[in-house]
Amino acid sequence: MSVDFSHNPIFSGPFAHSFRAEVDIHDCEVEGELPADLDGAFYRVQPDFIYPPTYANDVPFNGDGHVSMFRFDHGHVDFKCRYVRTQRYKAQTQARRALYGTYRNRATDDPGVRHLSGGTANTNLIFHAGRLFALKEDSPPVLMDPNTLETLDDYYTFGGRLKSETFSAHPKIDYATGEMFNICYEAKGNGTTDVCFVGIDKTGELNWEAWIKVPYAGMLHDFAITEHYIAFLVIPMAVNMEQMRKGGVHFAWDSTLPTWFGVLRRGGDGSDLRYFKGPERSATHVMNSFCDGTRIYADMDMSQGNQFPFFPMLHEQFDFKRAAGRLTRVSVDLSKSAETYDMEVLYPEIGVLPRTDERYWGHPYNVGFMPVTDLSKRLDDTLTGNTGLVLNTWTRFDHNTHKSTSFYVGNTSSLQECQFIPRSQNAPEGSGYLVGLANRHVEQRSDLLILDAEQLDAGPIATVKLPIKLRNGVHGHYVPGNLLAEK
């Protein structure tokens, strides 16, 4: 049977084309002037189906992991992209067809691959202790060579120390101590309420774990760290086993469930875990978090309802207005006996995928960034057929002044997630560059934009012009060049 994507509805939308290529471009075309002090690699990953999915009700998040690297070298940039050689990728390319079923539903997989990992490594990347990890929250990391993008280990368990079956796509590094922390939900298998927290020291050794239970099995896509605590949000994107038994995907939005904010001591055994209850809310990404004495703050892209239109709604129709995320500060005071958490909307902008100066992860901070939708400057819908909100602006938020500045990409383009790069490791907070992809819908290709992070309204200082159109990615990570040179 020949490869044909045209009959699956996932690939009928404006942003859902399949790329399916591995490319090397030496010395990319650059419009403008690349900063001479920019030396390092910007990695990003996209879900990119190597074969058409076998189920029409699948979701874009089920694509195979496809990693891009932009290697900056003092005024030049090289591009490389590779598929992650997961167990899934290798089995399917050998069979020359799709063998895996709907999103995170192993019962719909071909029986011949159910003993293999179903991980796609398609959500995020992080570099720690000299290792580049490609991540998907339903499986252990995949280890990649940070210079060649060769897959080195398709099921990395930190020397057998990782006991959880899962590993979140959003580890956090405390750059003050060199430690990396992560949350592993559904840690004992599909639908389990077991969650494992792990800590990996600066040498790459897993040296801490704590096991807890959550009120219900649901998406714990991201979490927060502070100097002393771990915090996380349990949202009503709940595992639906009945839906899976009928061949459906893993999650469904259940608006009857409350949202829970959990807090436990970092480095402890989990016995001090406290839960704080809140109304129906969704927040999938944390900008940053910190503590002030016994009060913990976590800034998130919080909405009133489901943010993912392709996951089923159990009790009502999907509502774009209720899906609108705004930067919201969730806080609790552990010295109080309150059973609920506080919420404060910090800015009016609608957006998702907030980022920060990662050197400040887990510590008091003042600067953050987020792709947002400027409703006064809509994308030309005739170009894309789009009917929902489109990210067309990158915005910098200054918590000291409570002001924001923005870059608008124009009405024939849209933006993907942005990444902050410090000008140097000792540069002041927020002093550096903002990078990320722009989708050029007229030219049907992608550009990498580089902006001065302190002057977003001045527009790009350089544009890396790609002759190809990459799929919408999920997350990215930047690694300084001196770390890539070390063995």
Second form
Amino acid sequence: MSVDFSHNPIFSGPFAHSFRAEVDIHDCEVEGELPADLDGAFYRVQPDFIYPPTYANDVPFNGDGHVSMFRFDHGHVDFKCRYVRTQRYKAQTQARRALYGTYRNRATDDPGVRHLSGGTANTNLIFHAGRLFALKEDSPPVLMDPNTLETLDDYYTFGGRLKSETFSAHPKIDYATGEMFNICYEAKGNGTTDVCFVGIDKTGELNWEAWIKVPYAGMLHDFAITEHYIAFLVIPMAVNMEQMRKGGVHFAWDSTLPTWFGVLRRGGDGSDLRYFKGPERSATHVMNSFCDGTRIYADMDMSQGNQFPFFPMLHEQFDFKRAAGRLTRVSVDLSKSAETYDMEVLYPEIGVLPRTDERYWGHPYNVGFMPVTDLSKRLDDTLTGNTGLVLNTWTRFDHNTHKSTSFYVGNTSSLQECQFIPRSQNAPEGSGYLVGLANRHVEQRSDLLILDAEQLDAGPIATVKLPIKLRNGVHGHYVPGNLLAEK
Ligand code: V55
Ligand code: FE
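Provide the structure of the form predicted in complex with 4-hydroxy-3-methoxybenzaldehyde, given the form predicted alone shown above.
Expanding to the full complex; the earlier chain stays at the top.
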């Protein structure tokens, strides 16, 4: 059977079709001037099915990890993109067909691949202790060479120290200590309520773990670190074993479930874990988080209902109004005996994928960024396929002044996630560049935009013109050049 993507609805939206190519561009074409001081690599990853899914109910989150690298070199930039050589990628390319079934339901996989990793490495990248990790939250990390994007290890377990079957896609680094932390959920297999937190020291050794239980197996996509605590939100995007037995995807939205904000001591054994209850809410990403004495704060892209239109809903229809996320400060005071957590909506903007100046991860901070939907400047629906909340603006939030400034991309383009790059290691918070991909809907092409992060409203200072159309990606990460030269 030939490769034919045309019959699957996943591929009908704009910038939804698999790219499937691996490309090198030496010295990319640039409009404007790339900053002469910019030296380092911006990595991002897109789910990119190498073969069309075999299940009609499959979701975009099940695509194969396809990593792009923009290597800035003092006024020049080279581009490279490669599929991650996951066990799944290798088995399927060898067989020349899809062998894996629907999203995170291993019983729908071909029996011949069920002993292999199901990981797609399609969600995020992070660089720590000289290693570039490509991540999917249902599997251990995959290591890539940060300069060539070769896959070095398709199932990295920190030398056997990772006991969890999973490792989530949002590790956090505390740059004050050099430690990396992560949450690992469904740590003992599909649907298990076991969660493992891990700490990796600045040399790359996994030297801390704490095991806890969650009230139900919800998607624990991201989590929060602070100087003394770790926190996470359990959301009603819950594993649905009954749906999976019928050949469905891993999750369904169950609005009858509460949310739970869990807090435990960083470095402890997990026995001090406390849960605080909240109403039906979704929040998949943390902008940043910090503690002040016994009070813990986590700023998240929180909405009232399900944010993912492609996951089944058990009790109601998907509602774009209830899916709208706003930057919300979730907090608890551990010195009090309250059983609920506090919520404060910080800004009116509707958006997802909040980011920050990562040097401040886990510490008090003032600057954050978020792709938002400016509803007053809607994209031309005939170009976007009218998919609802299209991201058309990057916004910078300053918590000190409570002001926002933004860059609007125009009504024939849309934006992907943005990434902050500090001007130098010692630059003040939020001083540097904001980069990310713009989807050009008329030209059917991608551009990388580089803005001065302190002057978003001035527009891009440089635009890297790609002759190709990348698809909608998930997350990215920036690594300064001096760390890439080290071996
Ligand atoms: C997310 C993304 C995923 C996934 C689960 O953005 C959650 C949230 C790209 O895959 O599997
Ligand atoms: Fe994410």
